[in-house]
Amino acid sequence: MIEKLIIEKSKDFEQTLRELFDKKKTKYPPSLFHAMEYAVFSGGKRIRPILMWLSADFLGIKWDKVKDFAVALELIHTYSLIHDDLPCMDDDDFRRGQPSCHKKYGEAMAVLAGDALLNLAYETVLEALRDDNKLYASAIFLAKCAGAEGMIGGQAQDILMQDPTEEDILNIYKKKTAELIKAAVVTPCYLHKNEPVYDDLNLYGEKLGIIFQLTDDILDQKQNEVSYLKKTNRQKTIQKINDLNNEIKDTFKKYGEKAHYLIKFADYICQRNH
């Protein structure tokens, strides 16, 4: 059931992204546009936008209210992947089974494509704010999650950390991966007045983000990356995934059927390691 929902929502969101890119096609230099388009439409599952939809639905907030933020979040995620793959970072030649952006379009154009996607993300957010200034707090939260206090800060720690402990690695994961997951589920909260719900979704985003990175460790064991799996072992990593998921379930069981899809989505992410 959750798999079907993910496929349906992913297709819907793909169309939303396509409409945005169709509007920009004649406004950008062709080579830059094609590099951006290549990176965005390279087969991602749109996990973060789907999570934002699930969170908004859980809170009773209409999708149209947060759709532009979901677009911005996906653009931010994509720019981070382009830059992650560069030779000065992770030096990956492939992304999702295809040549990475810098292998396809060259390093300089890949850097510019990432920069342009980040700017397009904030352009999209600012246009949403023009229509509804109640989203102001949501915009600040998204920017912090993506910036030096969040994802970028975690990536910097990842590069600089020497012989990290298990706890160090989990703290890196909280920033470099969990912050954008948290942005997906918490951003709609600023249109909601129930603070305990905010706290619970904040916890959900953080724990699910760590789960996501731990399952990535199992699926994609890169030689030079900081990894909880390499620091421990497969059994302990899977146990950590299950422990975090159980903590999510314990927190959200009080919401009953209302939290069904959020819980099932966490199960879906956990099962990526099997």
Second form
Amino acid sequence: MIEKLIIEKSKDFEQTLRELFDKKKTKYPPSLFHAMEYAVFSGGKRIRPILMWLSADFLGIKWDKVKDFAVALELIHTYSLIHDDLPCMDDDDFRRGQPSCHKKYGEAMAVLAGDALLNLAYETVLEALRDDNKLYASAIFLAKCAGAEGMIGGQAQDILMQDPTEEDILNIYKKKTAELIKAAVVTPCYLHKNEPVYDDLNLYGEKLGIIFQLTDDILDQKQNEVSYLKKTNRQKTIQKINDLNNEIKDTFKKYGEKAHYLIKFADYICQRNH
Ligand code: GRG
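Okay, that one was the form predicted alone. Can I see the form predicted together with ligand GRG too?
Next comes the full complex, this chain leading.
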């Protein structure tokens, strides 16, 4: 069952992150360390690392080869949430039902914790490259997804956009949310020789990323934010989620049983309630 697999993989991944933080504990200034640790270990679902595991499994790539990239991705995701909650961005006092990082540690420490997590992400990736430089292309891909061509670019468009159309909103979702989901699914591809599969996983990441944001719109409706749900309605949003999921199913049916977990995971995201 996909739920069991998700719980199991997220527990394993929690342990991997814990080991990294234990190694760094005495090396960072204590207040900065605590702000970083607070943000990383406050109940994140670890969706992106789990997805990377599923993609690696689908491609027949050993988890050990891509684990450091999953760590980096989760650190990048966490930094983006810390910065997104700041008063100059979304100004959110709560994250995952607890005070957001800047509410607990102050704005300065939250900015630095986000910056430090981003740096730790690339430190982790560079360490992996030292061991195996075949990972070079994966590292470039991850950096692009997280940067101005990807998530950061999407966040900038989101802030600047005036009176967006439905299509504008979906295009922003494709960048600000789907790029990190795509990174999870596509980063392992560069270790795989069969290039046609890249396109299918790319499609999977992009569609699932948009689905993820649409389900987030339904679960976490915010007053001041533009969203596809607010621009349209609940019925149209659910229809869009189902259409995107059907595109995933159509693309992956040729893989048969091998794509079972990827398909089940997409269904799980469509039906998620947290
Ligand atoms: C500030 C650099 C910078 C980027 C912002 C848009 C964004 C990137 C962050 C804002 C939060 C947001 C709306 C992100 C879109 C994706 C999303 C729904 C994130 C929440 O991801 P989950 O549910 O988080 O995986 P957990 O708490 O489980 O880790």
